[in-house]
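In structure tokens, the next block holds one chain alone, the form predicted alone.
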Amino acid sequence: MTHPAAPAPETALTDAAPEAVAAGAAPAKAPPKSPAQKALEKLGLHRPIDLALHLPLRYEDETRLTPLAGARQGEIVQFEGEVTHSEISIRSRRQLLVTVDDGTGSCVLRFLNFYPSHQKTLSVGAWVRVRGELRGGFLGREMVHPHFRLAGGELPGALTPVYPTSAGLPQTYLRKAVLSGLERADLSETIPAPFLSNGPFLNNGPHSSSGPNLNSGPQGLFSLREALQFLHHPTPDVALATLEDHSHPAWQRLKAEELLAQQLSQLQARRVRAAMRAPALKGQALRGVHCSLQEQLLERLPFRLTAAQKRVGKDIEADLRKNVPMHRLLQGDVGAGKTVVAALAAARCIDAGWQCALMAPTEILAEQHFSKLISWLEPLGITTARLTGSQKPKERREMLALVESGAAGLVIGTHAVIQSKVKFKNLALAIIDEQHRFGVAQRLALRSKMTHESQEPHLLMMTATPIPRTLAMSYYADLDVSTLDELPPGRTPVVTKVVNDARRDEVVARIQAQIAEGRQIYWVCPLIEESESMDLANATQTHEELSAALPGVGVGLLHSRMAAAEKKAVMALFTEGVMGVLVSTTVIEVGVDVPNASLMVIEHAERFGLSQLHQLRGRVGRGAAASACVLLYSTGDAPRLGEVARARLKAMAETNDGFEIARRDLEIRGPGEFLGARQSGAAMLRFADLAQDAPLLAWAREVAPLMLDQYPELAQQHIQRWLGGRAEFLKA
């Protein structure tokens, strides 16, 4: 098949001629965009540099011809020969069969879908060039839907790139567009020479035993232009493995540039934030009493803080005393006690005469926080307001009045906290729980609720998904990270078992035994976006089955489509011990705290992500009783689980350590699992691999501050080249 010739990509990617505008002429109406141009934009390919950095997924070797006599089955080969036979067969289905002979052997070309142009080009007597996978077939050796063209012309001198694409964007068009972008892009060097070495970069690559330094940077023999030109059109003598695993020096140069852009952007965001001003929360501004709210809260708590909680609390307290906005991430494993650290921070804020807001991703979690914090803070004279989407108008008006007047020192809620009608009197501290569940715009909206001019609120973000060190060094370089690395006493290790769904009856028997001991059980059903109604029916069916199998036992059902009041009532029954079993979708993933629950069953565990499985498992083991988590899996019609699903379940069975879980999750699924909506779904790294490129990351972290100080203009050009508008996401 032939495709329409690609219009000059420059036309699609540049503005109207500035000369015409300067002359006062009305700007010409832009011609309608072709489907291919729209597809380019869908891929984010707007600028010439975007096209230049759109690198191949793989390559095809069209640089050589292989005689059929020397070709092996299963190989992808290219040969030239004469068409000796061509027919349309209508045996099992209509198909075009073409025999081509290259003088050393013959091969049948089989086309299940074809057009008249195929028959015309592949007519008997034509001399053609064919490329495809050689197979054994009923008629002898064959190729199914190979690439073909009339023979003649020189063979290319470089491998043919195959680019990531989308519907309506043929490779021929994309190759021309990328070549045009490569020619037009400004690829001048933005990394100053002092930061680059003169030696070969392979000596300092990802497999080097020692990390890079300023005297030995990622330069090698490739400039940026040379690296890009090589990767778009590599010579046929290159080892394909070095292109596929990105270990080739040209790839190393690009990954180093990308990591440096990210580090520069993060550091720049940190410095901009350091120039802002925030209220210095030094405490006891209103009360004039000897004992601070923090001290009163500590005296009333029914437990003692762990050493980790004390250490992290001091870090936060030191931040809040400064007039620079705190921008801190508090990470801790499930059950590490982040809520009490947040409560102490809120107490310091309120004690200084300011308001604090805590935003949670779900109403269940917001209600959990509200109940716990009100029990701690209300006896200290602190008024707490609650804002959720399901509130009745009268209650909502009352809460809004408390917030606007400043009577409510603490405001807890869901996304409702950031709605336009919510007006704080003097917000100084914003706490965001499970921060990866919120988008950039939502976090910025909460920070914008501060009404005092030229000031920003302090920001404390919390996550129960521990961040691996390399991820924290890259994606969270603009944050101060505090870690709760010990669990409070009394938490019991959870035994995790991976069980085939065929043994479901044994699991139900285990539930009966737990109920007889006075324990409670969670049974979680999956929620898949493509078919929420199907999963809801699954949860309902499981609820019915367990109700029948456990006569006399209260079995509850909880899912996202229930009204908020109904959810609250079900959770209350389970929390109070009236209900023995709670069948739920993942709405209980975070925040639910029922110490008497000792068994967690996760149905279709192979459908869940690793961090989500760990979060769900964290709902049990919160009391003194021995606890267990059963991962029920099903292979469906397949003979065995997929590789990724097996790796996840294996990791869950082998460790309860959230940091080890996080490390394995990074290996299995990459950084997206941890970032959530932090970058609104746009990955800040396309080429670098944090698991393999730690030396390059260390080099970039070392160079970034020096480059910002000594070469600020080049630093800005470098950020713009690699990140464009995505650098704005770092403001959140």
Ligand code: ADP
The other form holds:
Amino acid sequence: MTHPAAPAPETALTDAAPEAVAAGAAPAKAPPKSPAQKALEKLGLHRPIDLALHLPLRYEDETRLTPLAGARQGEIVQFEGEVTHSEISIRSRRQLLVTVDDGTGSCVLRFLNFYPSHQKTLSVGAWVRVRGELRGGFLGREMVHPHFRLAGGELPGALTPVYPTSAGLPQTYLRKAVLSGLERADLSETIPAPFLSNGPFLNNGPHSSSGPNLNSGPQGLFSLREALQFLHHPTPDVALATLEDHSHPAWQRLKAEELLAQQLSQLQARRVRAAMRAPALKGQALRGVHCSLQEQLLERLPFRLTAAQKRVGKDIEADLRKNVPMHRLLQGDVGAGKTVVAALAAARCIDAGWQCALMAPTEILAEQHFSKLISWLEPLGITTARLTGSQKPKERREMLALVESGAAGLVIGTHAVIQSKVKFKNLALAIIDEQHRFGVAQRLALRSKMTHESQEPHLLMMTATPIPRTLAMSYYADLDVSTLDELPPGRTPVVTKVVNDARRDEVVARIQAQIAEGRQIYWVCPLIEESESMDLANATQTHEELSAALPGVGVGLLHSRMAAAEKKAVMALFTEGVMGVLVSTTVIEVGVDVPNASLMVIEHAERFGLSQLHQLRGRVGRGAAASACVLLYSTGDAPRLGEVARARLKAMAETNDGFEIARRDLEIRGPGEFLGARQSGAAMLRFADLAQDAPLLAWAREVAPLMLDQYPELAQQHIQRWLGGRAEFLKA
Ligand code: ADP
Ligand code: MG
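Having gone through the form predicted alone, I am curious about the other one (the form predicted in complex with adenosine-5'-diphosphate (ADP)); can you provide its structure?
Following is the full complex, with the preceding chain placed first.
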């Protein structure tokens, strides 16, 4: 029960943020940090307030003693009694067996690992306090590896907190550190009382008026200090369930604080952006010179825009005309036709005499955009430049020159677009396709390519993985969202079948039937490169198998280890229809567009995430032909699929709607993970749950603008307290 390292608050928990220390405010030679101190910092617990906001996962009740006679099996019980017997048994395995009697009954303590000190404390005649789970063992009541100490001493008045921790950070150390943080942190109220009294948390009932009421909020509401003190050390009479499900008024108070901090920081970012300038992109046609590039492009398109495309186009158009940078997310299901919307925005930008950059996450996708946009825009006299990682130096130099001189109106590429060597003459519009595949830093880098002083480019982000409304409200408050909620006409919905891998032959027969009808097929395999031991059919193997099973049919292979030129060649053969089947790893995941492909087979579908499956399925159903998606699953050695995998495949079979898929994905994974994948670096909500706390979120959204206007200093203080150094990151 003793832990080696006692906290040394002065050094471990300095008031100064680490940056301030680095800036020279620290004493000449800082003492070396203990492993526990380092572990604290790794958890992000730098400032006293960070520690104060580090809340327990659960609690242990050490506030009372239970007579053994009345205790039930399976209960966590604390009692005091006398050691009546102690022996080292070697029956099946060496172990220490100690009998303790509390006057109402006795209990055997069993230790499989023990030190001489255990034996010493637990020697016959000693009075001890024991705490552990009571079991009914062979010898009657017993506890395995219980906590124990000498009896006596006061019982604590509050529940004992158990904190989330990491290796090398013992609970006792963390408890002391948190306690110290709680004492030293500035916990003064930042939320003005009038805002709180309108909050939805009052419905949860006022807290007991018998408690301490220092610095209390309005109408008996928990103040921040009270809420924190309570949550760290709740009185034993609390209904534990309300602490566990975070419905307790003290939790409500904290969640409201957290949500408000997030809303404030996003709103602030929005206002900062609104104060920045961007070129107002007004077309030449407005000046009556000629028919605008946009109009020319529209005339040349082989189809008419859907109503949704027109509406979204207008949103973007209106943004681009303003001298405030656009910050818009265009979400639309796979196949909804985002590319043409992007092309129209690009045409507007180029028409106004500025450059536009389009960044895509993979070379294949960049290549696809390139050929499509070239076919649309070059006939209008627009020069396009392409930048990818695999370019030959000579080609690359030529492209860079086109970009720098401004000769290229449109620049398309992968991450290569944001490299420091790339200099634009006058970038005004940055378009990011499949934005969730890029990190915050990459988006910032693209924006910084604007060369005109104190201006920002307009930013259009596109995604096929829609963000459920509550998430959009919470995480993207600093973002305007346009939605393509309509697919181009003439599409037949994709029929999805979940099929056991044992029936692979039937799938191959189906492929033959499709080929006979002149259709094309994708076959996607997961490739776990890191783990060769994993028993996964890899793309190469499947490729051989299908080639053998489908004589006379062109079967291509595409995987991420191939050279870019090779990939491009294979992709071209498939696009032109020379190849009937394309076996690939997930390199085709995003954006590939071959309308004649009508069957998508996904092998080991149980290993893919839901949005990835949906993206892959979106590769078919792009033409008028009826399309299907086969999700092949294998349970391996297990009798059946795991629950999460089953939920995913079920969702896929039940709906084609990307929004519904996103909603279910959120349900299956929870917001942290859901967003984690798409937005590295975003500060996650630690306490609030968007589904459960919708009323609190609504309150925070309402209060944030008022607070920023009426109490700007408190607002800053609030953001700092909750987000500390992370606020910057949220702006990207
Ligand atoms: P995504 O939104 O997934 O990026 P794309 O822009 O690749 O979708 O469009 C999918 C396919 O639909 C492309 O072949 C595209 O040319 C076509 N398309 C786009 N808009 C329309 C439309 N209004 N009518 C018919 N076909 C369209
Ligand atoms: Mg696309």
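In this text, the rigid core denotes the largest set of C-alpha atoms whose superposition between the two forms falls within 1.5 Å. Positions refer to the first chain, counted from 1. Just so we're clear, the structure is a prediction, and the values are computed from it rather than from any experiment.
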*asked:* Once you overlay the rigid core, does the Cα of Ile88 travel 2 Å or further between these two forms?
replied: yes
_Given a core-based superposition, decide whether the C-alpha of Thr306 shifts by 2 Å or more between these two forms._
no
